[in-house]
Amino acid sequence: MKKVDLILQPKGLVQTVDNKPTLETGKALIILEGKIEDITSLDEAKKKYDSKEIIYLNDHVLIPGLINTHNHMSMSLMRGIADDIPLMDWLNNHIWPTEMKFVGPKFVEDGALLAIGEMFLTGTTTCSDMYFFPETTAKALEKAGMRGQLVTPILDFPTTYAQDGDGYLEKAEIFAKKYSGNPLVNIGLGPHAPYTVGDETFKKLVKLNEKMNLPIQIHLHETKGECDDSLKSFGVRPMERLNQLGLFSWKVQCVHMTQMNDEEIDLAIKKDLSVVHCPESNMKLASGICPVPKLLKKGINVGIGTDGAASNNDLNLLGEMKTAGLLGKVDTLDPTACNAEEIFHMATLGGAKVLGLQDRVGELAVGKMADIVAIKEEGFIDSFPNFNFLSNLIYAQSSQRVDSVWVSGKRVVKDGELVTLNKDELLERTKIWQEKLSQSS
């Protein structure tokens, strides 16, 4: 008998079958050294494997850990600080001034840990983050045990993190080299947006990435105003400008994309770009609607992101999945658009593909990392009866049903409570920051 670390015996589990998420029953997950070693029947598992631990989850369905493909985790400390305001007013007159006053390593650490706790409790095991002092966020991810892609911020104006484009790029290169090969943390480049990064900095970024070959994530085509301003200043819309500058030589992760014409959709296909859909943030800031149904029909890979809690105001990817499904339907007036299977794929394997991690996460499959969420099936009035698991997961209230979470086979949530983080400590740290920010407003 082969020695393994853990056997999970659930009521059912969701696997990818013929490219579709499918509920399977009568199977056990075998975990060894952080990976899924085997998926077989419990009887067969007992014959073949000697496990340190067997966990029976008779009322649970296991799903792959959810993947939040865009966030600004530490902005959780600014949740609700400037609501119901247009995007540029929100940034220029509220968010950026607050960041100049308060953002430093301690702010980033406390905000990141708060965000990680919220995401764990709602089923997210992997998150992409774009924010200042990413080395501090990396330590928070390692402390909590969350998997993450950190895209280092790059702008052409001073912040508490760097003074100019050269400074941001220099820090990005140092950080990427330091974390190369890290089992939990992947590094990318995060030019903030076409309206905050000039041509010369983009050219230097392209030159740097010819050497580094890192993932790139950027806010792009977020609003009509962004596209109109680009036409006035550069004579082309933002996507074409970035293409001319050579940014699309890599598989860029394009966040928001509420403004896309047919030519730009064709360009995304040609350059193998991924789109990150942030429906709730886009709705709250009245930025627009990403044409997800059209993108999916064209074969463009789409993931789901929450954006930061300052513009959402939560990091609950299960809720974001429901919003994405409903928004796709009402935008097209087609009830078949963005069906449950498509939305689930976007939040799991589609998200993994956005981050270039599809060989490691995104589905329950042999050889993949054991990033797993146990959804409790019984005892919830607002999610019962349950005729279709995926539909119920997405369209009914689901976040309270997240019972246990594992990342690389390590349990980070048990019985709905955080394991690797202290909830009371997170709340106490947050109260201190709330008082500080309140006094300055």
Contents of the next structure:
2 protein chains.
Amino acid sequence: MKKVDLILQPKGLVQTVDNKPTLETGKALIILEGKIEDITSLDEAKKKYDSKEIIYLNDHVLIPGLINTHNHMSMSLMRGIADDIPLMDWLNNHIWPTEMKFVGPKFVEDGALLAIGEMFLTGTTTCSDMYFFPETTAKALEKAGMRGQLVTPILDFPTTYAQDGDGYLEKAEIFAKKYSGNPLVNIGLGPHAPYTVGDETFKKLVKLNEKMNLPIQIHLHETKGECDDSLKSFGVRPMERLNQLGLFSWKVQCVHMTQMNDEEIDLAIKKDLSVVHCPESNMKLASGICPVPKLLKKGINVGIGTDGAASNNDLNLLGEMKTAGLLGKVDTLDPTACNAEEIFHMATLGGAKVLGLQDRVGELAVGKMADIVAIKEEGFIDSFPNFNFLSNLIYAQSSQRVDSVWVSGKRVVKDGELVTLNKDELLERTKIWQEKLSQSS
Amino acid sequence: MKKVDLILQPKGLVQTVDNKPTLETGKALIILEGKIEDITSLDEAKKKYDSKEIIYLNDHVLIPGLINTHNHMSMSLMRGIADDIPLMDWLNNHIWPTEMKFVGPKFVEDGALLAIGEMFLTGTTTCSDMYFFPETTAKALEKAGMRGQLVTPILDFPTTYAQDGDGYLEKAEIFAKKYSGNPLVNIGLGPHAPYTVGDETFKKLVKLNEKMNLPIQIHLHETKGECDDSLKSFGVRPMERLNQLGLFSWKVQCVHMTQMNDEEIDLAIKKDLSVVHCPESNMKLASGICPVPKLLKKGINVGIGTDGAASNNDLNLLGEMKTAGLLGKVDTLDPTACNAEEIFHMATLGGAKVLGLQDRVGELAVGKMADIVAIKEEGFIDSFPNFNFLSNLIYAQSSQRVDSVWVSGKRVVKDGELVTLNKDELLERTKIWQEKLSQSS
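Form predicted on its own done; form predicted in complex with another copy of the chain now:
To see the whole picture, the full complex is given below, headed by that same chain.
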């Protein structure tokens, strides 16, 4: 008998069958050294494996850990600091001034840990983050045990983190080298947006990445205004400008994309770009609607992101999945659009592909990392009866159903409570920031 | 000192000040015989009142109980039975056949109790319901202690409840007379929709109501298809047809209204119609979007409804409020549209006005019924920090924050648990129906 670390015996688990997420029953999941070693029948598992620990989950369905492909984690500390106002007002008069005053390593650490706690409790195991002081965020991810892609911020104006384009690029290079090969934390480049990064800095970024070959994530085509302004200033819309600058030599992760004409969709296909859909943020800031059903039909890979808590105002990917489903249907007036299987794919394997992590995460499959969420199937009057596991999970919102979470086989949530983080400590730290930020505004 | 039943001493409470929901602190709420007797300073309360019970809620904000203005409660038993499909397919091939096979008093009782449990735990104290066997639903409301408006179903085709228009109208009259003057349950007429009720039955309904003067609620202008079909069959769109038939002699509660041209908005103003906005159902069935910001600007009264759990798939009005806010913004591309105060008003006093209950519920005010929800302000990492109580409550979804609920001064939720209903019994009953319905489909 082969010695393994953990056997999970759930009521059911969701595997990819014929490219579709499918509920399977009567199977056990075997974990060794942080990876899924085997998925097999209960009988077979007992015969083949001698496990240090067996966990019986008779009332639970295992799903792959959810993947939040766009976040600004530390902005959790600015949750709801400025609601019901336009994007540019929100950025210029609220978010950026607050950031200039308060954002430093301590702010970033406390905000990231708060965000990770919220994401764990709602089933997210991998998160992509774009924010200042990513070195601090990396430590927060390692402390909590969350998998992440950190795209280092690149801007053409000074912040508390760096002074100019060169300064941000320099920090990015050092940081990426330091974390190269880290099993939990992947580093990428995060040019903020076409309207905050000039041509020269984009060119330097391209040059740097010819050497580094890092993932790139950028806010792109978030609003019609952004596209109109670019047309005025550069003679082309932002996507075409970035294309001319050579950015699409890599599979860029394009966040928001509420504006896409047919040529731009073709360009996305040709350049194998990924799209990150942030429905709640786009709705709340009235940015527009990403044409997800059309993109999926064209074969463009789409992931889901919550964006930061300052424009959402929560980091619950289950809720975001419901919103993505509802929004896709009403936008196209087609109730079959963005169905439960498609939404689930976007939040798991699709998200993994956005981040280039599809070989490691995104589904429960042998050889992948053991990033797993146990969903309680019964006992909640807000999600019962339950005729179809997937559509029930997505459309009947009940975040309390997340019972346990593992990342690389390490348990980070047990019985709906955080294991690697102390909730009371998170709340205490947050309270101090709330007081500071309140006094200043 | 005046003897009273209950004093609540919260951290804060939301009152209507200058027509806006406003967070007030340092006040106590005094309850006598199911009504709000007084709202005054803590010192004053101690001097003036001798209470049987005082409850200290140091970490809580009191809000008026939420009002769900459109539901089909017993359809909770069909939660998620047919997702991701079009309205007419959903009705003709799934919902109606299931109803013909299973719907009777027992189904209605179990479904209504499940729905009430879910609504209590998410802060709803008043619900409008349209479903078969409303006599049974009335008993469920009384058993659980929920306030409700029951609009009796009126159709021109046979169901397990009645055979034809006359049959439904006859039952409606008997039922309304029986419940006349009931303190908890209000009866109204519920002609299902323009496409399921013929002119003759509408005329008989109008005649009956000249005698009865009951509230009327109807599904109206839910889809473009409904309006187009009416134009073909009757030469006018549904609203105009109902107007010609005399239905708008009363302040009709028009549910859905995703299609409204300027003449129809004017007609709604002239006839003092109310609109019930069901954003999640309209999105999920891809029906369209009710132009709420425009209606609010024109002074039309709007309430919020979840619709039934078969098309939502939950009955959480807090979630519906978030969706209403986000949808209003993205639909108009105006991030200031449907702001937190407007959304809160729609879910409370606006909803009360829809149901004609504004003298009794919808705000925390002296003389109104003590329908109250205590929201926990701190302790949840998914809704902290908290810079603005109202927008935090709406945009940072956290249904677990509902700590206690009172209807007419009677506690129905305590520490997040049901008081008047037994959760395990609800789940057991639901499980039996799930098995029955699964076997048949």
